[in-house]
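First, one chain by itself: the form predicted alone, in structure tokens.
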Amino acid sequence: MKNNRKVKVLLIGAAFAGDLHMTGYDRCRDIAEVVAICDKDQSKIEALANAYGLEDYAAYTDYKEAVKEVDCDVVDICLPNFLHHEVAVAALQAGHHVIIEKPLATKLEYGEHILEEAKKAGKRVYYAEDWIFAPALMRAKELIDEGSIGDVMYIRARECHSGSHSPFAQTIEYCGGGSFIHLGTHPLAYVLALKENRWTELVAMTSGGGESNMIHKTMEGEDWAACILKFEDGTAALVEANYVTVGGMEDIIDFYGTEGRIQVDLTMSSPVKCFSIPGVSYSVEKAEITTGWSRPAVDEKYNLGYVSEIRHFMECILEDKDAMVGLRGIDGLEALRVMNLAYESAREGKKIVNDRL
């Protein structure tokens, strides 16, 4: 680390994206300090920097200005999807290194563009994929390593529920897709992750948008999606997304091996049992009722990678260099070149091979 200094951070967006990072900083004011939140809407940044305590900080309703006066280390984007391309190439050319949030972009174009900025500008993109830190998932690749369950050959990743509370998720303009790029990205960077973006074939369905679509008509996206993976070393994956699952949010991942098989719940696999008959103020994200018996999350945003993962952003920054393999700017592109190429295999039912192996 370099003498104790603190990396100071312009934080852009400050509402359900921006609490989850906010936590991040918040376990990390030893090597990180908030310097500025920007939104446009005033009283969220409020609300933000007071339920952290934050005292010493500078608001901003614009970003373009934000990027240009403030003395900030990088910039976190914690904004839609289609305000990532335009936020990122601005406070690249303005000397920061940026955090993205999931996907890295609406359009694989946009993405490209991206990572085209801050090679000139000799800044780092790091791309923020939870997963890769969830506390459950990181002991499951070490009992993995240890040969716990022999050679793994296939893996079945997963998160749904049962539809996205931002209006934005509900137009492919504004979201990239429907629940495979919304949702599906977790499952899918976090397999490419493991295999180190060595993937060979992929084929996929999806439920189509719109009136095609299982439940939700109005949403131009797909509500339901997979996509099938082969891997370099033989291995297979089956990845789902969808916005058809009530009771909360689903993040399941399997590993089967030839010796044994992993399971992991990230998200109800609280050791807390409750019955209520008013109901619980929280108990999962995406629970549509809390009342009767529920599973209340414990440290929910620790449990799902968000600390850890902004703790290491922090360290690379720190020592001057780019983050683990599914958190760079080149993972994050590949996660949405591979998703453009599932809705291309859904969309006219085919095989789709890598020709970049």
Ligand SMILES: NC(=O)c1ccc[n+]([C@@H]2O[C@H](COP(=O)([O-])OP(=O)(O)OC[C@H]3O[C@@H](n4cnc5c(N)ncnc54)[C@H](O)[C@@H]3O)[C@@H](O)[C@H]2O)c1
Contents of the next structure:
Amino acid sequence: MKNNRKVKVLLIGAAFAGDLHMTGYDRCRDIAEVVAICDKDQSKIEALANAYGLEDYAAYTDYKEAVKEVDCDVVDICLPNFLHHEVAVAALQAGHHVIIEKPLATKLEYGEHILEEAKKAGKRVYYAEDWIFAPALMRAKELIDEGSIGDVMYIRARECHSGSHSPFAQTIEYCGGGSFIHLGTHPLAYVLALKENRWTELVAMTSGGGESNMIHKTMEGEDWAACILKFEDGTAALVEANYVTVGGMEDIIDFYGTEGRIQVDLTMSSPVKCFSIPGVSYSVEKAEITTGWSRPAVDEKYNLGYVSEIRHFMECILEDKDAMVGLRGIDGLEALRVMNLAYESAREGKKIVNDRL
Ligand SMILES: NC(=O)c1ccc[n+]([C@@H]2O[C@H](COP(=O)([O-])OP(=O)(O)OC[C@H]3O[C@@H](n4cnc5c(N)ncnc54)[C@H](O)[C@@H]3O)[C@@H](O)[C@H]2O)c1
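Alternate state requested, the form predicted in complex with the named molecule (shown: the form predicted alone):
Entire complex below, previous chain first.
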């Protein structure tokens, strides 16, 4: 690493995802420094900075000013989906690398435009898919690679909960879709990364959105979606995402091999088991109640991969290199392309063949 230099970060968006990333920066102060935070709501900037004991930083409420004025290496975009495109383009044109939360953008052409602007500017796009660095999934991968379950034939991966807290998740214009783009992006990008994007065909089905939804009738996007993919090596995968799952966020990944199977439960498998009559302050994301038996998460942001993901990006920037497979701009773009094709498959009831292999 060069001269003990620290990566200078401008963080834009100081709410939920901003906090996830701040935990990452807080734990890699040896190589990174958040020099500025931008959010249109000044009180959120202050709350985030206070929560992490940040004193020496600049605060901005206008992202256009921030990307022009802040002397930084990378702009980390933790904004609602519909803003990823315009803010990434502004940051790249101002000469910064960008980290972009999922999904890369709300529309495929916006995602393509982000990558074009990065190429023009000679800057990199880092795609923040935290599952790649979830320690339990990394351990599962080690077990698979050592041959402990034979050849993996089938992967079933899902992220489901009872509905997004964000008002921006309610319309297609702001979100890009429904539960599939908002939640399904994790299991989808994860299986695509495992197979280096070499998918051959897919079929998908969704609840359709609005009145056709199972529960969320006022939500424009779908509240249930499933997509089956086949890969070049013959592996099949079922990716599922829905907003009809009560009881806390469900992130379960199953690997079926010729000589065994592995199940990873990212959210409900805490080693802590608690029975509480008054309830605990927090057990797991989206849990409606915490009384009775619960499994309070332990170091959730580390175990879901956010901490190691941020360190990886900082190391890549210092070494002037692209992120690993699954975390590059092109991986974010491929995930977005596949999501769009899955929506097309569901809408038109047809199988889609990958014409880019
Ligand atoms: N990787 C994950 O697990 C994960 C989890 C949650 C959210 N996300 C992603 O992170 C992104 C942000 O999600 P969130 O839940 O934090 O969103 P949010 O809607 O809760 O908050 C976004 C923040 O952006 C600010 N903002 C909105 N418009 C702005 C503007 N024009 N200029 C400056 N600030 C503005 C808001 O004030 C708010 O503080 C989304 O793309 C979401 O998909 C990822």
